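Below sits a lone chain in structure tokens, taken as the form predicted alone.
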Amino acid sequence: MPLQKEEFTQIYSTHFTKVLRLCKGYVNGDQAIATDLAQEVFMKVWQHRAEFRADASVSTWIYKIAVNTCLLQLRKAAVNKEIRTDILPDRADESDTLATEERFQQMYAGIYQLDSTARLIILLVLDGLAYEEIASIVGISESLLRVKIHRIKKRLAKLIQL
């Protein structure tokens, strides 16, 4: 049964912030992107939701929506070879908030230089998944999923702290 009007405006409020949260996750930070592509997410969740068929959560099939929306985004910045500015202060500013931001901007510039698939992991433990649904969305089993959540947290330290 397709998702009704009201159903998808519960999942809309309910999913949008995680959403948005990966989508910065692939494109290093940046909010505006970010914002159009949650915004095309749920679009496409919206147009397809006759074709959702609850074999998996809702919150399963809106994230593989979201990492194929990101991906492709990816490809076509490749392919129009966009050049990206990075947005980081040449100073700290003394001000915990700016702190703040200058941390999750080096956060985020370390996920973005991850490969998809250790980006996808990253994120999704970071939005606070459970290992089962992150294992379903990826299409691995659990305990890989631990492994390669032990060496993506040791290679993101490293990649921040330089």
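None of the values given here were measured: they were computed from a predicted structure. Residue numbers count along the first chain shown, from 1. So that the term is clear: the rigid core is the largest set of C-alpha atoms that superpose within 1.5 Å between two forms. Compared with the form predicted in complex with its partner chain:
- Here residue 54 counts as shifted, since its C-alpha moves by at least 2 Å between the two forms after the core is aligned.
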Given for the second form:
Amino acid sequence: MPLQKEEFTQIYSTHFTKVLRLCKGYVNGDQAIATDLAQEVFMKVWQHRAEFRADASVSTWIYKIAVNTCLLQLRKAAVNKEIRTDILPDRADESDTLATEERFQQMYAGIYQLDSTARLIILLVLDGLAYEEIASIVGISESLLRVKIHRIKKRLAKLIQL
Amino acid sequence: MTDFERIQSLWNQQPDASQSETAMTIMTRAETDSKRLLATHRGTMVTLSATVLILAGYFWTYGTTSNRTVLVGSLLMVVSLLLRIGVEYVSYRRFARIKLNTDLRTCLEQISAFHRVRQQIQFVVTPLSFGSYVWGFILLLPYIKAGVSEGFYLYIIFSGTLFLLLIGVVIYRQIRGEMRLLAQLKASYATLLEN
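Please give the corresponding structure for the form predicted in complex with its partner chain, as opposed to the form predicted alone shown earlier.
Then the entire complex follows, led off by the chain already shown.
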């Protein structure tokens, strides 16, 4: 049974923020590119609604589309321009808001230094998904995923010194 | 608190983003996008079919009585262009068939397979169609020279060469981008599966 308009509206309002965060984390915190990507994800969700199986998890299905849409961003980056990597500020400002914003930028810049698949995996972890669900989205065994997440966390902690 | 827990805590502090578009707008855009793609598909098919029919008609009517070299030169140029358009179109359709609602590993395999075929096209079909276009152009040059003023002939030579050079640069950049992307995809796939 494909998704109906009401269900889609519900899914959109429930998942938009998390999908946008994932996209933002993937594109080094660029809000404009992330918003376009997130909207593209939901356009694809609606376009492929007939392929959604009622017994599957909506969340897993949306994250699969989100992760693969982010992956396709590689094509645009390879052909066109790279995403900016120079937005990491040198030091925090006096203002708390600015300081927090700079810490976010520092976090995005750290995540961006990971390779694309590691970046997607850790973004799913940060978005609070269960390992079982991440393994299903990524398409590898849960045991291999655990090893990978352990390594990525260590690498990320070195890259982001908060 | 571990280093990663600090990152997680910072991640959770991100403000909730407002939805810049409503769900209804997204659905409308998605449907418009699907219709646009379908219209592009039909438009390309109609254009290609019409071009082939017009050319077939032209050569059927005038081909046998015209100069053989002119016929071959024109055919080489037209067929190479049609070949290029056709290959690009098939490639575009193939890309549109990549399933995005599969897992990341499968999607990576699909995209890599697509770009391997693209690479083969770039190395085999592109030089063939480019070569036939240039050959056809060279074959036609003496007949163009005989039919136009010297100034216009020089203009054709100059603009034609410039056009071919520009196309060459575009193709080179495409091949370079394609190879870079394929290398990235291979690396991503290997990293994903490595223990």
